[in-house]
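Presented as structure tokens, the chain that follows is alone, the form predicted on its own.
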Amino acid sequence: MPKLEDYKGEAPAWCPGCGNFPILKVFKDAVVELGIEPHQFTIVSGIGQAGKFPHYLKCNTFNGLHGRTLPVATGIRLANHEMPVIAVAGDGDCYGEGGNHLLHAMRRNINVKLFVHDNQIYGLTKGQASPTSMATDKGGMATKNQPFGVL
């Protein structure tokens, strides 16, 4: 049966307050109460924070390009039908960048759990709204990018 300490990565770098710590804490717990082993697995992300996922747990993980998570999660399970794919994606990364690869994932049912981490903000580039990113008038944000907000 494994243990939390079973799936322990490096150190996040991620901000202090970052919604995406408790989302690793609820995976690491999800996996250990599943009885899921770190090998019977694999992670695959693509850039940014939410893509920084797989660098804090101990298991199988491919890094990807931005936008282009479920292209190589799809290759996984093509190349080996009995590894569970766990796609792990920004907002941006996923509604952005690699929005027309959603759409063809969902239609030709690969069978790979995506997590976005929605957060509405594109977190490296500090400031460029993502695809989520709530429009000003609806009470949304200005950013150093976007001062007069999202329109």
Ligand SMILES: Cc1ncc(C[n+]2csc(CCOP(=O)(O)OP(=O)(O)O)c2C)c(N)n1
Second form
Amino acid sequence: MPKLEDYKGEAPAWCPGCGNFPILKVFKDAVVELGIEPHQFTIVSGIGQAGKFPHYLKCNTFNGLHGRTLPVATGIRLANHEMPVIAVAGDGDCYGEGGNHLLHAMRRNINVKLFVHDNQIYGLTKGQASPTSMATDKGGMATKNQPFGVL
Ligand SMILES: Cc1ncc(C[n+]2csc(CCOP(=O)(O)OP(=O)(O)O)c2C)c(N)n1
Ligand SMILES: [Mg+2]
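Can you now output the form predicted together with this ligand? The one shown was the form predicted on its own.
Below is the whole assembly, all chains and molecules, this chain first.
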């Protein structure tokens, strides 16, 4: 049976209090509880704070390019039909840069599990609006890069 220590990766470089920490914790708890060994699946990500997720695990991983999480996940599924693939992406990675890949991945539906860390912002590059940034009653959500709100 796998143990939590088996999944211990690098120390996270996320900011204290970041919502990515609980996602990492429950992910590890879940795979250990399900009895899944680190070699029994592959986890794929792109670029961003969410994209660092696999760095903080010890298992099969592939960290690809921004917005290209799902093409890599698709390639692994095609190359090895026995290998379960988990894709991890930010909202920018998945719905912005990789938006068209998301449409085609849904159309192909080749059984990739996709987790989107939706913080409604481009976090790594310091706060540009993303496709999930909110509309507000004062116009769009204000960010450091769009101080008067996102159009
Ligand atoms: C093709 C490409 N475009 C832009 C960038 C710059 N870039 C790196 S991370 C990022 C935004 C990441 O936002 P998101 O996917 O929401 O992840 P988060 O950091 O919020 O978790 C951008 C625009 C890049 N590395 N590659
Ligand atoms: Mg984001």
